[in-house]
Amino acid sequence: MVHGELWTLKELFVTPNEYIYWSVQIVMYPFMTGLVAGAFVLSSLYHVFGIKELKDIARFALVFSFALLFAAPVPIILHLQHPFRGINNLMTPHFTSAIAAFGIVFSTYGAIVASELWFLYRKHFVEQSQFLKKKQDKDFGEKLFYLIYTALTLGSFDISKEAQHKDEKAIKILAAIGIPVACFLHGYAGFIFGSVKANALWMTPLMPVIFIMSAVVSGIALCMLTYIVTMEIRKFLACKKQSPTYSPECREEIKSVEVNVIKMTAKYLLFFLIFAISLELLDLIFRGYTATKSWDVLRSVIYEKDFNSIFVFQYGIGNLIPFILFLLPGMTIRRAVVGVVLVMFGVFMMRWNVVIGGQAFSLTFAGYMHYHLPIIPHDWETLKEGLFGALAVFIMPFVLFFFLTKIFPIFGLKESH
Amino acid sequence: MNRREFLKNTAKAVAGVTVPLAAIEILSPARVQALKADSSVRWAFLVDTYKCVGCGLCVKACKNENEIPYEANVTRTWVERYVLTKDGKLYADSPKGARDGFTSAKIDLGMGKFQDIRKEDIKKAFFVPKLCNQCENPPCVQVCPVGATYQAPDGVVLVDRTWCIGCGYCIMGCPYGVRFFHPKYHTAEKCNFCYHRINKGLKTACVQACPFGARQIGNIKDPNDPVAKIITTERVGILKSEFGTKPQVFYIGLDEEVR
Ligand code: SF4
Ligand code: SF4
């Protein structure tokens, strides 16, 4: 069997070379790069423009941003038929090529993070250090703990006032920045698709900004969720438990702060749903409008064989539903879940659409190519390229989350910014 | 050390870990021996369409000369049918890549169905040989992210197998199809003009094992080569010329089903 041909089924005339070459793991590509841009942009919003209500999500969606980071090239690394040349791509590098930008532009957004980050967390390193010092006859865990507080504090004990101002300077330019330089993260991952100009479907100037909108929207959406299943758990703990922190007041003040925080993030991500949806659109009224030759070939798949996924699966219940979810009065968190788990289902079904939807007509323009995502594995490639290597990409940054949280507590700091 | 002096030398740091990355381009010994070579050459290839009749024995013989298993569904060079009827429909099919040449009259429509088209429902049909057209402006080269895919002096375009990471954004940029993965390296293959022989003097596998003249090779820089004569002087036609790929590879009786 050669390369693609296990999940291809051909209609109609179709060359004899043409198969789904970019199968499910590049749909998870810009899905998971998404998401990292979109939580960045999210904890942005609170650190530059300085939108209060943001405050408590913005600290969490930083450090759920750095998880997510790590877990963006994984499904292409999944995808290479030569996963150890990888690193070809940094030895010789070609500009010409927009996945040749990758690592650059990736580590230069992963530095951004890691470096805010560490502004964000240092008094906190300090405190712990030094707190660990102190203390006598410390646990293996402990032990560790110091070490790796010492470690992170990368010898800058100074927690004094105008330290923690320059701190706070420091954070409020590196998120600055860190916009731009995640939207073109984003951008140039739509770019790797619209600049194939032998593909009808792809070849557009606007794939880059349909891709950052649809990304900020997913990387909301990611982060109200998570938000939400944390404070739910430590709803629960802070009931169930005979922990010090138990009170029914507790409770109630979890719980009102949720449903703030998701009340005032919903009208952002409603915001930028609007922008990602008009701009889907204009796309596809432009291409009907103009009818260009390919239009005959596409316009059969979107509106016959693709209906279903288009219009159906991302338009009416990734886009629309969520949508009215949202503009109804007197949120509630139960509604904003499933408003947030079909935003994201929606923005999964748009990064489908456009891999697996630009892959199904034959270049011939009269036959075409049915995509069958491997489910059961058989061997390598069907569980790398399958089902679950998709989902092994998808909960590993939660995996990845868990253990950050470790070392970035994401509540109960005590903290100045 | 302080803030500022941590800041400092991380920016350094990065700094002299990227430049450099960006800078060194290593080359692979293949590529440094395709620079080297002559660019008095520029190979070009003619097909006859009129000369075809899809016996396919090109196709076999191109699998045999550059080992790409015979069993295997991609081909480097294929034919194709095109039948146009009477009431203006286009069958067009290319059945294994026409490996066996085409032995039966229905029409593969892919997903085991086929048509069955009556002869004198026929109004022409002929048949169509593709290979990589070595663009002169070829997108495949833009688009590989390494380099493992590169453009000789003489326009040949190569692929080096032991540098390809297996992408396929290389495949995903050809506007003609011509690209696969090797069965048997997983790195991106396609026709190559059979460089190993025309370096050689010899004439591409496929060339050769037409039995009918329908494909030739030659130099088009050179005046007096007999392909370069009837690319410049006659009525030649490329593929998807829209594409602005610049193809190398001229058709003699090119229509305009023909994609
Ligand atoms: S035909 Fe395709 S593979 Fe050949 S040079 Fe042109 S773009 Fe590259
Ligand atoms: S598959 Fe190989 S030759 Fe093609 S673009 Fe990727 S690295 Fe380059």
Given for the second form:
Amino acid sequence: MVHGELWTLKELFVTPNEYIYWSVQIVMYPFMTGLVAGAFVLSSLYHVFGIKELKDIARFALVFSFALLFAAPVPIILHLQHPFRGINNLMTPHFTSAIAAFGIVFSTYGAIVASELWFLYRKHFVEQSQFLKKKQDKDFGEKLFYLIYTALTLGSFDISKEAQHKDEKAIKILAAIGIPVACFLHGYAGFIFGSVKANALWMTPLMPVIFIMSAVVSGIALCMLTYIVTMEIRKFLACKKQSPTYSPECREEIKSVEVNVIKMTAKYLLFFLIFAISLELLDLIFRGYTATKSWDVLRSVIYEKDFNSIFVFQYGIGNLIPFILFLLPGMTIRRAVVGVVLVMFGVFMMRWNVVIGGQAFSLTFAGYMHYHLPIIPHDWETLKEGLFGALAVFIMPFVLFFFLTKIFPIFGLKESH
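Please could you give me the other form, the form predicted alone, since above is the form predicted in complex with its partner chain?
Partners and other molecules have been left off, which leaves just the chain.
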């Protein structure tokens, strides 16, 4: 059976060898890389531009970005018919192919994030290593953490004020370099689609910019949602009398910090959301105004076949409603949660409409195809390319984030800068 035949339904005449080859995993790929870039940009707003109101979420966003980084290439690996060949992309990178350039961009970005994390937590690694070294009768877990922290110091145990000052400079430089690299990481995903001359829906120079803006929006939204969930758990533990962290005063303090951080972050989310919506609408108007020879078939896809997914789900539910929610005064946590969930839904629908919508019409401009997402898997192919495969990719960074916070604590550390 041809790859794609399992989930493709054809309408009217379509050449026999045409199918929707790129499934939900290729929708997840730009979605996940966008989250990586957006989380890093949010972190850099504090480290580079010194926006102190974002200080509490900056460290959180950087660690989360690192967790997302590992999940970003997973959709492509799952989509490959020969997954083990995926490593070739990273081991033999070059610029003669847009896909192969991923190895260079991804490796560079990963090195920047890892280096920034190391400088940010170096003092913590040294303190923990020295503390555990002096401790007598260490259990297995403490011995393991001692080895991990000692290895992570990389032999640099100097935590004098001068050394910390150098760390601060390094963090700022890496964050500044990381912003364009993060944008390039996701812009290149848009570049791949925008450079496909054979596909009228993808072929637009605005595609990389649209992808970058929506990436920043989705990354900030996911960081806000995860931050809220984390703070709610902290509040729950703070008011639970059996918990070692029980403290009613601490609960009110956590609540106050949470509200302030979310209110400030929501302003930046709204700022980037305006740009993202404007670019997408500009692209739509530009296509209608220029009305190239492919416009007739594009119009039938945009205004008829995919009207609900584009104008109702993406623009209506995913853009307009959260835009109004964030614009209204008196932001509350509940309203923020609804807003960020809808924002992420809107960005996901944008990716869906680009990837799936771009394959929905025949390259001969005669006939349409419909993609049916496999819900209940009946073999390995429908499992990894279906709903469960997409959910597994989305859940993966949260699991990684949980374990990373055991080594890179996101709360309770004093900033050296």
